[in-house]
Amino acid sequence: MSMIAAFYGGKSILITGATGFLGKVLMEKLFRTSPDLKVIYILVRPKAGQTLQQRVFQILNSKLFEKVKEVCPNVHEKIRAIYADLNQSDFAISKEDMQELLSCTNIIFHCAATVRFDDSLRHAVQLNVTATQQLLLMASQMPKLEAFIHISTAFSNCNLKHIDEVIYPCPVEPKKIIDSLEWLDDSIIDEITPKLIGDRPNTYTYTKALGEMVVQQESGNLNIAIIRPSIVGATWQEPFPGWVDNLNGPSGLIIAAGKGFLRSIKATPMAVADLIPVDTVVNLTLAVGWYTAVHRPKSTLIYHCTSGNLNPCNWGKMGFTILASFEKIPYERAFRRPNADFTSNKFMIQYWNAVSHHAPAIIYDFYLRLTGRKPRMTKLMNRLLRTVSMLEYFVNRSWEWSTDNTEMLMSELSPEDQRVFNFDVRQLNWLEYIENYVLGVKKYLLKEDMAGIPEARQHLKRLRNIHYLFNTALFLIVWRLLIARSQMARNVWFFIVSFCYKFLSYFRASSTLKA
């Protein structure tokens, strides 16, 4: 028997960012695990016309909690959804579910968080700050609470190369950019982001390393632990392999290179790409909630949920393994062939690049336009490319983080435990994992029909062909402009050509004498 599953027997749970990506494989792991758990108390805001009701309907019957029905048939009985606005003073939150969760939670799940890189400093703060010192507010009028897991990133301290699990001070003190950012204007603010963030990228691993310093000196008597994953990815083992619903992380670069319309990226093949499946982030939370609450550690634990110190994998391995991947799984409705560089040198030249990802986009909206339909290409190709961007800091660089309190969590586990909640990384087969991947964007996010592959295989051939067709005919172009106007160009042009003709002389006499 699961000593953790036990544990979580019985128990009121509230989890924030239910409705995201964690929240939800969080949510499927406890109900499959432990059916027996009293309730799970999820925040939730209605959106795009939609109750809390139908809210928590569509993630019930989503493909991934199929096998939670068998094990736990009463499962919409135990999800109780409560309306909330982490933008908002105590999250308006009505006062009598406030009096329910005040009186009845035993454990707290703090997943919430904005993960937009290009984020308003004045909305990070509220989400990943404000929110984080609402909820620890909240959790010390909370006479029942056993523990209190904040999930963080293991990219929170990213100015620094290596990174052991403690937390470290920034700058300014939390409450400092809170009082600040109230009186604060939205120009000044953006004005003073970049002094404020320093030699971090953006507000995202900014605003979550305050978010950690906030729960350090505002933890008071509470039993609380802090888990950084790294870049959180679709599932390994559990559910089932390759499960994903969002864009963010490598999903995104997935679609966009399945299609066509990622054709390289700024990136040191060698870099660690820190991946980390989805469902080993859940089984070390769940894991590290029963720690804490049983054990009750006399400080606040930081645990790191990494793969480059144990079971590394660069970033060249990673764009030849999706490649490998697309051949086999090829992505339907794409007009280029999926042929994105992963390996790219970081000096490889922009500008040819810019035309290359651009000319096809507009004369793809060009025929849209002519068919009397909306052309969209050109708009998405320059949102594919902010975001590449976006991303180029952390697949050019390479970090290194201790992992001394999640190896020894790992140790503290019976055999059972450690299958029913397997976090070590070390047995991941990367290869199989990243077909996985690929093969779950198609199935999961896309919903492309997998009887299609073998046509869409097809199709891809032919739009290889096109694109080889298309570079051809561009090349020859400014070729062709170059020669017009540079008698540098024409000079190395006629060496091309009288070296050709003497080799091909050359060729012909040799075959002479054989002959």
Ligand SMILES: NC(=O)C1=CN([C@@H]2O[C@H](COP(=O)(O)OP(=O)(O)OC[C@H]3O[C@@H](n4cnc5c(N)ncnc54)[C@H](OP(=O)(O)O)[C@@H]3O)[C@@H](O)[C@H]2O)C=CC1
Second form
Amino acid sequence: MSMIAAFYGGKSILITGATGFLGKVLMEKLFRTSPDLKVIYILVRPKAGQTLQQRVFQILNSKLFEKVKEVCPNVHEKIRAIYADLNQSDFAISKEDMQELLSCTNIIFHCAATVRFDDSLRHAVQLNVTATQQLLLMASQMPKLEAFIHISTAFSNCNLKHIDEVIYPCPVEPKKIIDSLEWLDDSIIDEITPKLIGDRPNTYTYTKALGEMVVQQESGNLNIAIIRPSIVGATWQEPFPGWVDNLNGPSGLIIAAGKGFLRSIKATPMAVADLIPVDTVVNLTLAVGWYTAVHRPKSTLIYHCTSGNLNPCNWGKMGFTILASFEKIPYERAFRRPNADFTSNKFMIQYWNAVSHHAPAIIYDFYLRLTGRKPRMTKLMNRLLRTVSMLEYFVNRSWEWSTDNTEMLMSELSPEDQRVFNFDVRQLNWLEYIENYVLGVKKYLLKEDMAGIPEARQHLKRLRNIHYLFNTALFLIVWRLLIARSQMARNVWFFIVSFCYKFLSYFRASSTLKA
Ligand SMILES: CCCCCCCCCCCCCCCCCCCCCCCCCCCCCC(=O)SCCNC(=O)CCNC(=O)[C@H](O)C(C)(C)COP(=O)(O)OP(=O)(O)OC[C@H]1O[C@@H](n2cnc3c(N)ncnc32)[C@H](O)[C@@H]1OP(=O)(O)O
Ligand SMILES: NC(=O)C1=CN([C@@H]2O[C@H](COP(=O)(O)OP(=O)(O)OC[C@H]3O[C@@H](n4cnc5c(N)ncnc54)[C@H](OP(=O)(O)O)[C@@H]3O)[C@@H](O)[C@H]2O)C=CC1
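Same protein, the form predicted together with this ligand this time rather than the form predicted alone?
To see the whole picture, the full complex is given below, headed by that same chain.
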């Protein structure tokens, strides 16, 4: 019997960010392994014209929750969606709901965050810092609370090369930032943002670091732990391999590469690609929840959920494997054949951007115009390149994260728990994982039918022929122009032609002699 699964039995669990990528997988695993849990409270806001109930209904009826329904048929009754907006004071939770949360909650998993790299400092602080502060205040009023698990990111200290499982202070106190954002004008905030974030690449990593400081400062008597995952990717094993439902991290770039839009990227092939499957993060999170509540460590423990030091894979290998997977699992209606270059040279990247991205987009838009349609490729390409430029920071550096606490926790688990809540990334086979990832992107993100694979392959063959034809035509045109204008080009051309002629004559003569 799994001790961790038994621990969550009968518990009332509060999850923020349950509608997000990580939150959904966390809920799924909780219901599947501890179907006798009492209730999961989720803080949800209406979104995209959907009510809370519609959002929950959609999640529970998705492919991800198919197995849950078998082991926990009354899952609908065990999930309690509470209207909440983490940007509002008291999260805009009604008095009755707040009362219920305060009196019943046993465990909190705080996953909600803005993960956008381009968010304004004001919004990122509001969600990643102030909301965390408010949630801690709520937690301090919960008499039955056993553990508060805060999800941060391994990149909260990406300004350092070696990162230990400790909280590093930021130069400006989070409270001072929160206070000053209240009265500062947006334009002034935009001006001071680069100075505040310093050598971090974006407001996301900076505000996640501030969030950790807030957790440390406001922990009081609470039992708290912080989990720092690196780049969270599709599921490795559970509930099935390759599940992914958003474009964050590599997923969007895998689509862009598979559809032939993205053909070069400024990346360092030898830099470590610290990807971590989402189910691994969830398993560690649940194990940490159990350990923090049962063993009550004296201080706030931080757990790095990374792959680099135990089972490293670099961007070169990852890119190469992704590319090889497209041979087996082609995506439908590709713009060009997937093929790409990793380069760390800034002149080469400019060249490849011009040749592989801008030129085909301009040519395609010209074709759309000619055929009376609205040009759109240049705009799309510019947006893609903007996205790529924001991710470049992370594919051109390597970090070392120590994982002592994570390894300590692994050794504390029973063999059964090590199996059911496996977070040992040493067992991960990258080739298999990446292939499943590429397949998962096709099935769950692009929602493409596997029956369309032969047609997708045919389409890629046609694109290859067009590519050869285009290149040959281009070569002949350039060469013709050169011959017309340059004596040297003409000389070279006559030399090549006479060489070929002699070569052929020699072979014809020798084969006649043999006969
Ligand atoms: C030895 C040598 C061997 C060489 C071998 C050569 C072979 C080479 C083969 C190469 C193949 C190429 C494979 C490519 C893949 C491999 C490389 C992968 C690199 C992955 C890098 C990931 C790094 C992530 C680092 C994360 C670190 C921190 C982790 C965290 O803690 S948080 C989670 C991460 N957060 C995010 O990822 C959020 C990022 N997104 C944003 O901030 C925003 O979305 C935005 C990018 C700023 C865009 O904002 P917009 O306002 O423009 O609008 P919107 O958000 O609505 O999106 C606009 C359109 O862009 C699409 N889109 C969104 N995100 C992505 C994405 N990640 N990738 C691609 N596209 C994305 C979105 O769908 C919109 O599209 P539209 O609707 O059509 O306009
Ligand atoms: N994805 C990754 O690569 C990594 C993620 N992390 C961390 O993991 C955690 C989860 O990330 P992930 O699941 O990927 O992110 P998602 O963007 O998928 O999910 C974010 C969640 O936060 C919720 N949320 C955002 N704003 C509000 C708001 N104002 N009120 C209520 N809820 C809100 C979202 O709700 P809604 O659906 O309504 O928008 C959603 O449920 C975050 O803390 C992130 O920093 C750490 C490392 C890597």
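Please read all numbers here as calculations on a predicted model, not as lab measurements. Positions refer to the first chain, counted from 1. Rigid core: the largest C-alpha set superposing within 1.5 Å between the two forms.
In this overlay on the rigid core, R490 has a C-alpha that sits 2 Å or more away from its partner position between these two forms.
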